[in-house]
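We begin with a single chain expressed as structure tokens, specifically the form predicted on its own.
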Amino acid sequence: MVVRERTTRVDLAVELCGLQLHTPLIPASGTLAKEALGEVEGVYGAMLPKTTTPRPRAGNPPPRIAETPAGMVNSIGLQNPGVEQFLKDLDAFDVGVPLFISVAGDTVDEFVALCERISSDERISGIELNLSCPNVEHGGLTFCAGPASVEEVVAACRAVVREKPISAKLTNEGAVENARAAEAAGADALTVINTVPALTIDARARKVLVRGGLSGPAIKPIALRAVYEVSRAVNVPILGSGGVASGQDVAEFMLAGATAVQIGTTSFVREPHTILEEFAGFLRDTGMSAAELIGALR
């Protein structure tokens, strides 16, 4: 995508796993409802709907979200209608850009079954494995608890997904080691990072309010470091995620090594169009294209 600002052409296009994205922006899974698609036309280079699971999930009981000084803590519990209904509703997200699907299972076999079910769908360009969910076969530890677990689930999914890219979404904990394991198992890309474990307390009621994942600007420096270190440890592209709130944030993630950047919590309080315009302005001012920015720290 080429944006004209003043008299300068700004090239926003990047290539991700052989797919052409007209901008490097992608909505983080779970942050863009189909009802809002009309409001973000032209902003995102690819689509990523909310994570789907083998069966419907009602999610966690409320309260599930708590505002923090620089973001929010959420514990939604992957509420979704299950993969079959998800696929019936998927046309809403098929808007002429690559479409990635986030999947989560409680076991390796569930991840594999989900990948088998959706990989043959022609609407779907790629799959993101949400490895932050509990592995019930290993005492409820996340699939990101260690490299062996990451390698197991990625390799199993890779065996059934032959022709479409797979991205492994990693936690901050153990990001470099887990990234190497995912790459060795056949991941085509890595999403770095997911939310950071956090907790909020209702002091007057003297009880825990929300125990879940922190997102928003508070985690940006953590995510930047993870992207920087992971991008220097692997040879697959990185999708940067965590605390992006402005066009300059997008530029920083790409300079750190990200090929594409996910917009999540901030999209609830700032227009994604504004973030894209700010990023285009940064490129205009520096005389660089988006692709030239990737990993271009001096």
Given for the second form:
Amino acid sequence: MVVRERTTRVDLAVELCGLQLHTPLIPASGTLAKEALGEVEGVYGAMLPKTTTPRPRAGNPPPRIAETPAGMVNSIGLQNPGVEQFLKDLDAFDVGVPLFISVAGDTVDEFVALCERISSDERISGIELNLSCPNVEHGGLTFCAGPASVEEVVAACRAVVREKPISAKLTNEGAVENARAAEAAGADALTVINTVPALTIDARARKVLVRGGLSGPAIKPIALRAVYEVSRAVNVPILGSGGVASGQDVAEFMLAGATAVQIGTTSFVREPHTILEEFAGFLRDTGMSAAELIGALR
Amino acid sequence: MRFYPVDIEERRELGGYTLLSYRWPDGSVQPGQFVMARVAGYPVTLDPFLARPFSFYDHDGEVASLLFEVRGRGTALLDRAPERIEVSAPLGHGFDIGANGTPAALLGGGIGVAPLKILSRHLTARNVRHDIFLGFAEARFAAVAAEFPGSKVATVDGSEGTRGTVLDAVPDLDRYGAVYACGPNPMLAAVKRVAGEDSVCQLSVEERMGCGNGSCNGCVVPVRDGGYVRSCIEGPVFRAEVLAW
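Alternate state requested, the form predicted together with its partner chain (shown: the form predicted on its own):
Now the complete complex, all chains and molecules, led by this one.
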């Protein structure tokens, strides 16, 4: 409620793939539990729950997380109950804003089967392809290991998802080439970037603590550069993601070319409400609307 | 995640631990529930970035307290916090003290003694007879046992009380109708093995946490039916038979 009162004088709305978002903020996949939805009422212009897979996944054994300066390394392993249970529980995330679903498979066929399974669900507005998981048919390289792989999986999903937007979520490495490939294969949007490969070591125990992906403010400049360069290489909208921690960060990502901005790890330590209020304050100060900010670097 | 600034009432050294009390007049706290705490959030502290989970040591309706050991930067900063800290609480599922057998045994290992204070107070208020057993690495930490009158103490190095682990201080755990334990996971697994089959055994687990509100899936424990559950939402207190240890 406070957010609405304090943001009525600024125009936070953006259009993403034909969908109207009342704010440009979206939760990054895997960082907002249904138990925490009450804390973010009214903040997000679209919803995006944790990645779903064809079958339940137990996820990786602990330790799964390690704190690092200005961030954390995680290796959760896509723990989720599988798509059938996911769809049964989905109403919690159907809160009156466009609902994107993040999907991941071990093979291109699994991606396609997931897209077919969910694309007719009326609650769902769009699909985000989590391409950072290993492709078991290609020796465990991820689906975004190169443009050929990106093109294959995006084209196959595009063929079965006719009426809803697809965003391909890319890692930092090879982002521009992979973005071009995803666009050519029919992606309607790109999510840039996923976590950055990282490792933590417990020196006293002489053991690897967590081998996974780095997130949080530590990766913001990396993500910002990727968004900036991808936005100059493609014509589809970008969902900026990576270390966004403040309203000013949201503005920076939009100036770099993002149409919407995902909030992930920072939501563990800050209220997304606060980030939206800061962003509204930025717009008020500059006299611009959120939509006008997109790519508006001088 | 929403954090609230709270005023520190008192900071005491209890042996190797710090007891930090702060004003917390809002709502009730169940024994075993926890707090995410930090000295300040972004952008004041980017390192450490995350808050730290602590069991409620006590809460009298006005003042809450946390017991912790300085182990890294997060706890070191909290130990030196001058006037205020930020907390998010109460979180998680605590001990079920409603329908348990008697007498009850309360076992704490190291900093795992923390939730036993508020638990003991709630059990006393319900006239539940209970004995407290505390295990520490050495006498320096065992000083906190003075806060648990009548408790029996074990130290691994034998410098105070019985030599050995907390289980060595309990002569006959299987005679207790209810067992409550908090400590390192290997200790909890041992308690589970030794507790009587007919007793209600509840274990408060220690895990690294990222968010404390169920979102990051970082703090999981393995469960009997396969897979993992979050200690911040489904726990941190679990019935022993649920855990796959």
